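There is one chain below, alone, in structure tokens, taken in the form predicted alone.
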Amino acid sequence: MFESRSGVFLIAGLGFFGLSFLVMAVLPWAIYYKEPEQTVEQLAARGIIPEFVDLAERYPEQFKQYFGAPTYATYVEALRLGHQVYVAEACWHCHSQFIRPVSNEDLRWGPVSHALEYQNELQRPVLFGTRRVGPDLSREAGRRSNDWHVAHFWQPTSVVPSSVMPPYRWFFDGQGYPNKRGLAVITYVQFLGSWLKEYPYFHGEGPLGPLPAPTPADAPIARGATSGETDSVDAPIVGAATAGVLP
């Protein structure tokens, strides 16, 4: 059997399968298995995104009811819940979170993804996605306004006429305002890519710059706010939702 053409193909197939498993599974695990996984608290320590504060300012009654004030603690809560909603609603079936270094994907979606981005709690399960019915969302932070996302979840075709995404009316209360799940999933989507130095100018359409150095022994503050605007991790962040705020 092994001297025949089919036998050679069988041995070659099994050999290449074993080699690919070694290179693509065993080797990465051996390199990264000791790397600590970042928690949501550590991710949020980079600073509260302005879009989270903007939600509190645009929907004050709803935000106060569900989260209280836009603090570090409530930001962590919103990110964790938003991630859970994103996974539960199977958003990853139609949206990827992985930009490949092929086919000029960086021109369409932003900087190519790198391994370090996926070593955190919000990538369990891994949200590479299965296909792209909709756009990649790994660089969605700050790209569109909160109002756009509210309209998109309420009626996708109102902002994207060709969209095949269904309405998510259960993200809203009886009066049409975002409920807790709606506020959380918008916060999560607006968070995606905010850790990059290019945020929010993923295509070079504005000034670039690294994230500000964390203030020593201070609580995380809203990006664009000064350290004097908050005294503790649970102090409300005021005035950070300014258009054009850089990280």
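Positions refer to the first chain, counted from 1. Between two forms, the rigid core is defined as the largest C-alpha subset superposing within 1.5 Å. Predicted model, so just to flag it, every value in this text is computed and none were measured. Compared with the form predicted together with its partner chain:
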Given for the second form:
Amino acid sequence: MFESRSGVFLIAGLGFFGLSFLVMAVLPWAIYYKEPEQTVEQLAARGIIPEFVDLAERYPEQFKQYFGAPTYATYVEALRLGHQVYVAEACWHCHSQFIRPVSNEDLRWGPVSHALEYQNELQRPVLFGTRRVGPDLSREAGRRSNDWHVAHFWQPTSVVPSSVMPPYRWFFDGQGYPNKRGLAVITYVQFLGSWLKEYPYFHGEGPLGPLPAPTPADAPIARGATSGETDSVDAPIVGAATAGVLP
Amino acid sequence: MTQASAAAVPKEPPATSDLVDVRLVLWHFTAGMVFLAVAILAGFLFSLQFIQRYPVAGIELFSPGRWRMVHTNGVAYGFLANVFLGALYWAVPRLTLRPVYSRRLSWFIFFAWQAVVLATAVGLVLGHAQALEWGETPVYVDPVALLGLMLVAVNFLAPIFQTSGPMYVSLWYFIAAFIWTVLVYAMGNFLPQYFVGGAAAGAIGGLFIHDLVGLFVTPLGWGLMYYFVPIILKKPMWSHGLSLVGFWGLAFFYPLTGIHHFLYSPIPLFLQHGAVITTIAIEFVVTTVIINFFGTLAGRGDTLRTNLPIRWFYTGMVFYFVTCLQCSFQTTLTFQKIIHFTDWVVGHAHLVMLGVFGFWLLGIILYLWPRLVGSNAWYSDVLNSWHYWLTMLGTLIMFLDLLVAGLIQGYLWRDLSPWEDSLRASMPFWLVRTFSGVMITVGQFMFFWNCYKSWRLGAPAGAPRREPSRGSMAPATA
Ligand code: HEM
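With the form predicted alone done, generate the form predicted together with its partner chain in the same format.
Everything in the complex follows now, all chains and molecules, and the chain you saw is the first one.
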């Protein structure tokens, strides 16, 4: 049996593979299969992130040209495209999207990742990542202003001198304004983590962190710029902050 | 050869020239080396990004991330797969005394596979990647690649199943590898894309990356070692019992370890614990295999000095032991806290893929090439020696360098130091990585040159042959 063709074929080839498939693939699936996988439309229905509206205000011509108005439909479109770019450029080989419960990662980035955060179309295939050349991005929403991202994608070393992230000039049009891909990828990174009840989260000073929440006066500039400005403009449609799926 | 395969040999074995299409082996090796050249240059290019010296920055088609995927996929599907196929076309007919299923099919597979690899590379550069590590192959290439793998399985399983009687160890590994590769590819590329989402798909992704190494590369690699080592040493394997333990242990434990790639992730914790235990179990199995091979070498230690293929093989085995030992530590939750996501893992990956399987395949090419091109000797033994030392030292330096870099990164992250600190601290290590990469690259190109010149030596049929260099380390007798 151990040296025969059929033994090797059936037991080792099919049997052991089948066993591992049951344990390592079917079992986790059986644990989660009842959780519905949300489409991008359902994600968007939780509320458009303020940064998307902000992009429309900052780059009115470009935004109009590529997306039209900041509606649910265009928000969905931007998220899909942003995700596609994120995969195509292998951002996920340099950035993870999961916060582990160890090594102070919750202090650095925010709440530990929860399985349900991945039950959606934008995590198909799942973007856990295996390498962090740059920081984790699953709590990136609102951490930086749109302006920061624009400068950063154009030339990362202009904002972080020691950065080894590549410049992404093809996210911009001839005049240096973000093009469709640029707007989409910024929307996508600003979306990451926006489903949490409280965000953005700066290490050591987030709402759930060890330090008391900062007052508006000592909040970092970048954060003041986005939340301050956009809150008043589109309060009606911004529901993300309160409609999080997670406790 | 062991008694097992010796028993299968009939009185009058058919001439191997009727069984083996030497040109097919040669072409697969050549294609493999061409893709190795591309993949290595891609890796080298990407490594320049890490020292802020990327020469073609800001150009879409040279987006570093895309070339990283060309690097890893080129290595796996272009280099490893091609050279494996070539070596299998050499070994399987000799082990079964039958030709492969169809010569036509073999050539079809050859061209189809090159098309798959090229389409993958072009697709990746154009930005059509799929978000699966090592399955980045654009979705439109996946079905073709799967079909190709099925044809490969048919082509090689036919002669194996047409024969009866005891099978030599290599064939166990090959049979299993052909089935596994098809199943693994189908599982990894289609399930997470079309059927399963979320954290469960993460489990499948982990299983896929791991199985690709464990169920495609590893069994083919070991199968070939069980074939070439006894042949070159002209003595049977030390222990048949250990061969059995090694095969069945690997077959059982290896597939059960996939989730160890995503420890502390949202995949259920009890599954993560299970994967840790099976990973440690593998180390014991691996030890038995290594003992078996060193038992075989015992008494012939001088060949390490005199026979270059054997030196490549055994260097690879030492590295294999090191990676597996490393594996059983790094899979523990304690180590994971620090090293996960760091360069430690990249160091590990290079030691496995290049230091072990790459070395074995280079050793096989080194052994077979003069026979394939008819030169019967290498153009230059000096170049071969340089190739060995540059590649071996380059790999070792890269490995150690990334190991240390990984620890530093891990501790800096845990310390909550600003991210830039970890970048600044890593920069010198990334510089060393690039230099070790230069060593490896130069070594390979010396080898390619040597292959070309040896081919020229053997090429002109009938023309007077140039005197090959003396004292060839690759013994020319078959
Ligand atoms: C010139 C020599 C080489 C250089 C400079 C090089 C460089 C690189 C770089 C920069 C990465 C990306 C690491 C990261 O994302 O942090 C990488 C990944 C990788 N390389 Fe190479 N490489 C070389 C040769 C090879 C060879 C010959 C092989 C295999 C035979 C190989 C296999 C891999 C694998 C498997 C990965 C994925 C690692 C991971 O994600 O953990 N490399 N390489």
